[in-house]
Each structure stands twice: as C-alpha cells, then as structure tokens.
Amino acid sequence: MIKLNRRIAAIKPSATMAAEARATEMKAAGIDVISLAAGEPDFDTPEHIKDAARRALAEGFTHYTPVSGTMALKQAICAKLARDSGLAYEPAEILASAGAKQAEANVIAALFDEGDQVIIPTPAWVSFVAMVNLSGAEALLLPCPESDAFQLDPARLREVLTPRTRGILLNSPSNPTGAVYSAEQLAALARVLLEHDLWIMSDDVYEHMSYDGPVAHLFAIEPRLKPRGIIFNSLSKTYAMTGWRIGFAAGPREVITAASRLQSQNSGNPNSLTQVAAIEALTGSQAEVATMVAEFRARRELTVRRIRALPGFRLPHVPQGAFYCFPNISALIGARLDGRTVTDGNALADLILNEAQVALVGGNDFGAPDHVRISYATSIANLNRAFDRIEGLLKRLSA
C-alpha cells in the first residue's frame, strides 16, 4: 500500500465538485440529469472581457508575469476595493492567484501552524476546513443555528476564543446558506474581535450576488481590524469567469509577501491572458453584472417557492445573497424507498440523483448533515423541471 503524506491522505474530495462530476458522468452516459449542484453562474463571460483576452493573445502576452500578478492587475484590484468597499490598498498588499481558492490556501499556509486554532462558523464552504488542516492548524467548527439565520452570534464567538485562536474565516454572502451579515451584525462581531489578537479573513466571493442592497464590509465598519485582516475575492462568480481561474488576496504586506513566496514555489503566476481579462472585468462596464444579479433574484423567488412546497423540506429564511438555498430536510430522515433509508443530507442527495436524476449537494461536508444545498444557477425552465422530479420522488417515500 502506498504511503501518502498524512495531511494529504486525510483530505476528502470537494463535495461540491464531486456532486457536479457525478452529474456530468451521468449526462455523458446519456442520462437526462438536471444539475442544481453547480457553484458557478450559467452565464457566459461578457464579450468585452473575452475581447481583452483575444487582444492580449494576438499581441503575444503569453509569457511569465510576476508571480503575484502584473502591476496593472494589482492596480485594478486596488481600484475595485476602493470603489466597492471603500478600502484603501497598495499594489504590494495584493496577491493575484489562480482563483480565490489558491489565494486562500497560500495565505492560510503562510499564517498558521501546528497548535494554532482557526474558527470556521458553520455551515461553511467545504474547502475552508481542508485548507486549515493542511496548514497544520486546527479548524474549530462553530455551529451557527438555523434559528439565528445561520449567522454567528457575537456572544458565542466570545465564549470560544482562547489564546490558541489565531484566526477566523467569515463569508458573507455565504456559501452554502445565502446569509448576509448586516452592518449592525458586523459591528457587533467587530467589538468582540477587537478584544483578541487574531487574523480575520473575509471571503467576499459572492459580494455582488446580493438582493437587498450592497453588502457591508467588516473592515470598512471597523478600520482598526484592517491591519490584521485579509480579504479573499474572485472574478469567477461576479463576471462568470469560473474557468478562467483568477482571484486575489488583499492584506498586510508581510502576509502577502509570504504567500507570494509560497506561490512562487507551488505554481507561479496566474494565467497571463486571464490577468488581462481580469483588468477589463474590474475596470470596464459593470452592466452585465447587474443583469445577471436581476436574473438570479427571479430564480431565487421561484426556488424558494418551490422548496417550500416540497413535503419534508423546510426553508424558514430567504437567502439574501449568493445563488443557493439551504433547506432543512430533517423531517425526511428515516424515510425509506426500495430498502434505502434517508440517514442525512448526503443520503437524500444521493437518492434524488439516482431516482429523480437531479443533482444536489448534501449538507454533511458543510457542517449541516440535516440540510442540502440547492443551486439556482440554472434556467427557470430547468429549475421547474428539477422540482417537478423531486416532488414526484418525495411522494414515493415511506415513513
């Protein structure tokens, strides 16, 4: 038996990517699968962004760039952070990577070590825990109950902070719940965070997927946190650029320098053509972003209505951002079909995929095994067909 590095051996595949890969395999086999698992917009990248990449290709911009990104891209990111969040950064405080996931992994590896503890409020994106564990630190999962709209209670945060706590990962709008922290909620969390010396990491990937106005930013509300704060963001969701693989981190120069050193050894610069496209995305017209968000809002309304009509599904809170719903399916645990029993969200998602040919993601790896994640990043026609199938399957279940 091959002996692997113990940290690598302990990693599970990404649950979201595994669900989408299974749906893709079934489609390739000729099965009519509708995927509500994908964590990516179903829109095409805007044409003006693709044009920028075409021009860069024609002009021969196909060689290495600085490891942490070109100066032009870093300046565009700084301008974006000032425009959208009112936050001032310098190019030396920016790391461009092959997606926000790589930026997060590099920064987390640079900041934390054995004996450190990093708080992850759950439900949380499936990769947060893996990235913390790979650094050697301990991921402390802090459940945020549905009764609190999946948001972190400042008093509960204060209870779990210890001298070992060296970081916390916040995500608003949230994947998988769609929860968005208000300015008042962030201010209350900031008062607790100011009492402790730890790194505050803010995953802002879904910042523009918000349906009730702009998303407040913790570091703008409490600037005293910014010197020990890290922002992670991506162009994948906002500009439908998932396959281009471009994201960034913004934070103190020393942290960015250390993460850049790591990136110089594990990958090098992000794609040169993608960097040019990213500059155009950040500095060019934002009209298509608004169009996409308006369509997601309409899909959200449909998805919420259809979920609430499903027997055994409960969705007390309407998601305020991202493009996911995270319904509670605990009423279905113990239900049976043809000898199979629903034991948790993963089991229900597997049953729905195999029997109704609709792909969802079970809530287990998000830290909420009595939930499933449903993405509405697909057409209204597909959503209606998918919910018709799920409804038909649920009627076949027995207690």
Ligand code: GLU
Given for the second form:
Amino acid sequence: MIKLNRRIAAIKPSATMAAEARATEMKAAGIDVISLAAGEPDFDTPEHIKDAARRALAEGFTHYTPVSGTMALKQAICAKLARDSGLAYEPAEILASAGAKQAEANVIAALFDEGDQVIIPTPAWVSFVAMVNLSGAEALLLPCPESDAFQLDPARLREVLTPRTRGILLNSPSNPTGAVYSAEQLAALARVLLEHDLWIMSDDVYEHMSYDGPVAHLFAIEPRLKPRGIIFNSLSKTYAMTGWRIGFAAGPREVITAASRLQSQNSGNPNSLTQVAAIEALTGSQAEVATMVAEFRARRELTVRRIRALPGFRLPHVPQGAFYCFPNISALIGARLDGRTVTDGNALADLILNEAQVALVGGNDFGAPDHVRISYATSIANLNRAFDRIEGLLKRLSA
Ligand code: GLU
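To test you: the structure above is the form predicted alone. What is the structure of the form predicted in complex with this ligand?
Entire complex below, previous chain first.
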C-alpha cells in the first residue's frame, strides 16, 4: 500500500461524479441507461455564446490570462452581481476559476485551518464536506429536517455557534433538496449571523432556477454581512456550460487575493476561450435562460407527480428551485429483491441502476441516507421512460 497524504487518503470520490461515471460506463458497454444522476442541463450552450468563443479562437486568444481572470470578465461578473442581486463588487474582489467548484475549493483552503469549524447545513451538496476537510478544518453537519422543508432554523443555528465556528456554507436554491430561503427567512438567519464573527459563504449556482419568483440574496437583505460574505457562482447550469468549466467567487479583496495566490500555484487561469464565452453569456441576451427555466419548471411538475405515484417514495414538499427532487425512501428500507436488501438511499440507487438501468444518486453523501436525489435536467420523454422503469422495479420488491 503506498502512503498517501493523510487528507487525500480520507476523501471519497464525489458521489455525483461517481454516479454519472457509472452510467457513462454502462452506456459505453451498450446498456441503455437513463441518467437522472449528475446535475447537468441537457440543453446545448446558446449559439451566441459559442460564437463568442469561435471568434476568440479565430483571433488567437489562446494564451495565458491573469490567473484570476481577465479584467473584462471580472467587470462582466461585477455587472452581473449588480444586475441580478443588487450587490456592488469591484474587479479586485472577483476570482474566476475553472467552475464554481475550483473557486470554492480555493477560497475554503485559503480561509480555514486546523481547529476551525465550518457549519454545513444538511442535506448539502456532496463536495462541501470534502473541501472543508481538505483545508484541515472540521465540517460540522447541521441536519435540517424534512419537516422544516430542509430549511435551517435560526434558533438551531444560534445553539451550535461557538468560538471555533469560523464559517458557514449556505446554498439556496439547494442542491439536493431544491429548498429556497424566502427574504424573511434570510433576514431571520442574518440576525443570528450578525451576532457572531464568521465567514458566510453563499453558493448561488442555482439562483436562476427558482420557480416561485426571484431568489433573495442574503447580502442584499443584510448588507452588514457582505464584508464577511463570499459568493460562489457558476455558468454551468444557467447557460448550459458544464463542460466549459467557468465559475467565480466574489468577496473581500484579501480573501480573493489569497485564493488567487493558491490558484496561481495549483492551476492558473481558467480557459481563455471560456472566459470570452462567459463575458458573452453574462452580458449578452438572457432570453435562452428564461426558455430553459420554463422547460425545467414543466419537468419539475412531471417529476413531482411521478415520484408521488411511486410506492415507498415520499415527497412532502414541492422543491421550489434547482433541478432536483430529493424524495424520502425510508419506507423501502428492508425491502428485498433476489437476496439483496435495500439498506439506505445508496443501496436503492444501486438497485435501480442495476435492475432498471436508471441512474440516481443515493442520499448518503448529501448527509441524508433515507433519500435519493433525482435530477430532472433531462427531457420529459426520458423522465417518463425512467419513471416507468422504476415503477416496474418497485413492483418486484418484497417487504
Ligand atoms: N454539481 C452537480 C451535481 O451535483 C455536478 C456534479 C458535481 O460537481 O457534483 O450533480
């Protein structure tokens, strides 16, 4: 056994990436798998964004750029933050990275240390815990029960804050639950957060996938939090640009400078052509975003209806945002098929993949093993075929 770095040895592969990779492998082996696993829009990147990249390529924009992104991109990001969230940032407060994921990993690594605690309300996206642990800090998982619609209760937050608490990661709309904080709920959380000196990280990746009106921003509702707030965002979901790898962080200059220094050592600038495409995405026509969101809304209606008709699946709250449903499958725990027993969400996801050829992500690594995550970022036809298959499998389970 080779000896690995202690922290690297302790991390698992990303559960979302692993589920998608298994589906891709099975497809490559000729198996007709329907993937509702990775959170990846099935739409093509809008043509005007691709055109911008084509032009940049033709003009030879193929060299290094500043590590934290070009000035033009940072200005476009500042304009976007002002337009969509009413927040004023300067280019020196922006770090562009190869996806929000890299911006998050670099900021978290720059900010936290051994002995620090970072609160992660769960269910939460699978990579947050790994990123915090890699920094040496401790991830304190704070379960937000389904009965509270997976929302963090401000009183509960106040109870767990200690002098060791150095940060909190919020994500609204939420991956995996689709929960969205209202302006009132954010104001109530802000009152508690103001009492304590900690970094507040707001992952806004799904901000445009909100089906009951625009999402309020914590730092606009309580501007006194902005000096210790960091925003993470990505173009992957909003503009169907997952493969381009572009996202960003916005926050106080010292934090951004430290994270950029790290990025200068571990990777460098995000792809030059992608940066040009990102400027067009952020500042050009937003018409396609509205079209995609309307389609997601229709898919959500179908997905909720079909999940609620599945025996053993429970979905008490209609998710208000993102493109995931996170049903409770505890009624199926103990169910059996050909000698295999459903022990948790991961086991059910495995069974559904192997027996019904539908890829989902088990809830375990989101901090909710009684659940599975279903992405509806795929066509209505695919969704219907997938649910027909799952329904057929569930009929074969014995109690
Ligand atoms: N964030 C998406 C998901 O949760 C993409 C995969 C990943 O980076 O985790 O499926």
